[in-house]
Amino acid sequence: MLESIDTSMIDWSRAQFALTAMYHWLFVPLTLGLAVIMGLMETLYVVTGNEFWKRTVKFWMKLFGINFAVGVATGLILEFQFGTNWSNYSWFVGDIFGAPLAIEGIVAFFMEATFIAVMFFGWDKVSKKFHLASTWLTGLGATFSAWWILVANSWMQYPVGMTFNPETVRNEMTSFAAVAFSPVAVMKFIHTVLSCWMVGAVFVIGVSAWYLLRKREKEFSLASMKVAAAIGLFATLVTAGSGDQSGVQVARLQPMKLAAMEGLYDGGHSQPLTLIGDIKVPKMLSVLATHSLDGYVPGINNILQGGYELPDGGVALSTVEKMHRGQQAIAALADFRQAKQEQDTVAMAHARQTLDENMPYFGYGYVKEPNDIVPSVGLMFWSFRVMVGLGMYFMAFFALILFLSWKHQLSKVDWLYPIAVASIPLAYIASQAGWIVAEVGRQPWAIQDMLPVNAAISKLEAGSVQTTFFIFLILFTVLLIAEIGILLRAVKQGPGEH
């Protein structure tokens, strides 16, 4: 069956869904950061009565809002696209990555919907308290959306809680548990999250600077710096020790990524972490990975050819083991399948015996080549770099804020707007990266070590694919262009304008 898919339509496909996933990601991380930023500014205005904080939040609440809108279009989009171009995948895993699926356009997209009307349009038509509850639920809703979408990229990531039934060549679900609150899933949730309340706060800390570049809004500006500053020093904090756990499950459960992001090809013991270049920091790989000065971390050529002990004490096997033990999943499942039809109960025991023992290979027996689970070293290498680099830059970045504020030095420091305004983009390149190294790493698999993409994808045309990449790619760029306008014109107007 593999051998009748034309290779460029996986690769188009592939490009597809990268397409719509980055843009749709570029609005995601405001969505979510904005949301705690208007959320702490409309507790101080309750809390307060200070009406200078109702102003406040008023503006970035319009921000919001613009973001919001568009951010929708392209997620619907990118869920489509799992049942036109990954049908296979859809047939194999969609008991159980449909579920977290339909939670989160059930109950999370409508609580959303729900209280962002009152938002936006319940000021002195609710009481302070309501409109304030109405607030932070929206921002919950948006992150009780991050959570289900993430649950189910973390399964792909990190498969569990469920078992697979030949009789209907699919994966069902056993525990809704294990697959919603995997510990792989609790700590993508946690670091992607808090990363986009870092975009929020650079994004807020960059428009207030450009209007203390034109001498405008001063009072607005320094006291949404201060409370962006907060929000975005703390979760910078949290996401680097998020990142660290995160790098112990790589370590465990997906040692090609690893393996890849460090450009490691032959690893071992006391393994030095590579900055740029030569310069290594010593044993401090194995420390990130193994959380010990001499843990194993194996390279890309020691996990093709295996033979290395796992931290479960057994030995890793070699890929072209693997891919054997695939393919003898892949025939005792076609004699199930067989013996089921012929109603040979003899043979379809031993055939599911067989396929039992090789099911954790089943996806290798896809696999055409070794080197084929290898992701690409280059691109993983530096994204991984520009997204911790970044990460380190933006910790400093609101550090120095914050100490400048509480000096009371803020509003004389005019060498940092410009930074602050140039930072902006500079935030949305590190989650991008961030992204990169999560799903390329993964690659060539949909599902690690269960399906890889040549069997997860639709039996189409290959110009059909091209034809909706360009529209898409048209329709999202007129559509990014069109939010970045009206942002612009937003900021221009001052939050005097509503």
Second form
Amino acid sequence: MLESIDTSMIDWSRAQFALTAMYHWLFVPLTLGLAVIMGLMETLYVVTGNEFWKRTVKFWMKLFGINFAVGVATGLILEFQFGTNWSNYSWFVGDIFGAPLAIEGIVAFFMEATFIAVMFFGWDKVSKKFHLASTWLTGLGATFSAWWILVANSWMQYPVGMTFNPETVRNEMTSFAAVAFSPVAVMKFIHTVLSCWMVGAVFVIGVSAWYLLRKREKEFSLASMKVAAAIGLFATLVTAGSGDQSGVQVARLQPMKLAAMEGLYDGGHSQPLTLIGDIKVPKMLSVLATHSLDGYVPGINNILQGGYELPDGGVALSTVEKMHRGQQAIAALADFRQAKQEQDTVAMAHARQTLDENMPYFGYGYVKEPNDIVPSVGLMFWSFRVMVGLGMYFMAFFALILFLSWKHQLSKVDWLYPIAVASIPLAYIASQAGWIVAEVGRQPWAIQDMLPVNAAISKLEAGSVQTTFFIFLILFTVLLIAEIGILLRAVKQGPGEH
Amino acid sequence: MDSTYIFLQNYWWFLVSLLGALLVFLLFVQGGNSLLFRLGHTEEERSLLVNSTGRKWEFTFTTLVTFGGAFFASFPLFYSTSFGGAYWLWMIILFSFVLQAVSYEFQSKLGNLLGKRTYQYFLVANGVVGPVLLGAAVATFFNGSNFLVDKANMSEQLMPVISSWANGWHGLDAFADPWNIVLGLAVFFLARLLGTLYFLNNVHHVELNGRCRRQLITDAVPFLLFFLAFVIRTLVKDGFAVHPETQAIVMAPYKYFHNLTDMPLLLVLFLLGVAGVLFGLVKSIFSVTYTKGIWFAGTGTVLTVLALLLSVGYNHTAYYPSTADLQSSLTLANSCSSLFTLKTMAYVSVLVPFVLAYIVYAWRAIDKKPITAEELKKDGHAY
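Please could you give me the other form, the form predicted together with the partner chain, since above is the form predicted alone?
What follows is the whole complex; the chain from before opens it.
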């Protein structure tokens, strides 16, 4: 009997990776967001010499430290899971994918690790300017880290700068610049990092509003809210702009993801944008996806059936045809290796030609049914709307706080404080929803069109992965509860008693 | 094979080995934590110890992550085979490091759910498990692991996985070989010695310092015993050699001994390293005012581990041998990244001295004066 992969093991591996990534993403946005707010506040301290800013920044730094540790811990697990649970992936594309991770370690993590110690413990040991530089370098290290990991993630969405080598049976990098500065990576970096600034800003505003609600820490809270709202509004505008550009990229490079986001089964020209239910904005989806009123947007059925015109003028193949060509590519790989073993150069050349012709569909060769390439439409549809809806809410939220601060009315709007406090979890929900859109929308691909998750896996028993899944679930949940408990106590204690 | 390619494979093995050697040195954090209750008899003393290693734990953590990342980028087949195969071995190591990462920050904070003592136990657990398992994992480089690699599997549509573990233990089988445990224990006691030497250098507390010097003797004996046993056995045992022409893996008598004699520079590094460790140790035991032992022992550790790791990869040696199928063994040539990637990453590696320079600068700025109980009382961020 032929050996085949246990599908429940694939599902448990996916669940474990998703669990780790989602927990990791509960901590990273606040780290990136608070870093820039702390940097600005400490700059104000160094420039003005006003001890108020030192006290303020030290308080936010304390919360930053509590949050940072769990982010580091979950990040470690994420990196190693590429090897532990996705070992075939690690070989098949490790030549490209490993580089950003290594650079992240060398360039970003060491910067973070070195200067965070100075930031926390160096107040009385180094000069003011060295300390300020350390605070900024800690944030810069975290941001560099985000850059490289997002480069790696973007490459999974849009694989570029490589060629397949049948002798080593893997993809090999041919252009580092194409990988490191791919347009998808640039846009994803802007969109993701700036959205983290939003989370940081909402967190600072929410905590400050809680003090105002309790009639405490008035000066501290009003100043913190002002700085945070300015950063938050800027971040929201840039996030919205980059989101628009990302939409165009997704439409061109991952049309199935867009179709699932919109719940669009039968597409066409001049497509409307569905807001919720039957509420639609005419032609808007075509505008967002193609920046043209009558642009063509394929639906799920169109992508499965093929036959429509692609942006480059070609005709889309059906999924069945892609699967067939993928199977041809895989068979050609086997033929190539066989011919090489037999030192038959003619057969090698022939197999190589077949392989090269069908390589763009290589991953489809592992797909069992055409419908397997359709991601979860309901989850995508609602996650996208939650992300965008909350993004628009935060735009108005930051603008209002900034306006009230400018008019010196922020200390008089008691009704706003509970809303601001309640907005903290909303920021996290928006952030998580964004990643659900990005990652669930890529399924079943580990690497778009090149390697589905069932071929990216490690050969393990489902029971092993199930066990580690539950260990991680318990561990991360306990740590999350502990962190929230500590944060709440630290907030309650307040900057005054710091 | 292109000579540039061969050079880059060796260059990257050197960098990975250097990171591995630095990681073993930085395990002083774990070693020190494993002694938390043995050295620290009062809450104040334990606080001093935790705050001493607590200012350095990020370096150990970062070096571990970078070690993984550099291995991934330069030798992806190792990353794929070892992590995907020895699943449980690596998972236990990772679990212990997760517990450690939060334990510093959380232990003294109100509302921490589990209580201070639990987080201190986590530090001790990581202090024991981390070095023992990492040492055992490194020992498999000399003693072999039970895996198979077949790249032809990529053409199998139902089971395209190229690396697989040949038994159901997924890495726990490393403990079936007592020599892996011997190196694990050697690394554990070395980490404790380094941790103690670091406390002597970094913590100013009369009673603690006295206890540290006595602890050095307690840990030095088992360390020397386990370390010498592993080294002597490794030098006299058969090793996993690569035939230079055919690239076939064969067993060769006294392979690792010959590697040191064939590469005398490595032998010098190894002997210098051992001498450094012994000097730092002996002087710290016999001189009650000497506090710089960590630098000699630390440098010695880096040199010794570097020499051992280089000897297992260079001179036509299979660095990750398979006991299930000798020809599945990983060598620098059959497991490395492409020439393009190794070259690109080599350009990135020119940043390493710059990174090391700012680490040293910031480290010195923070460690100018030893930690005292008075300082902790004033420090707003003390653990």
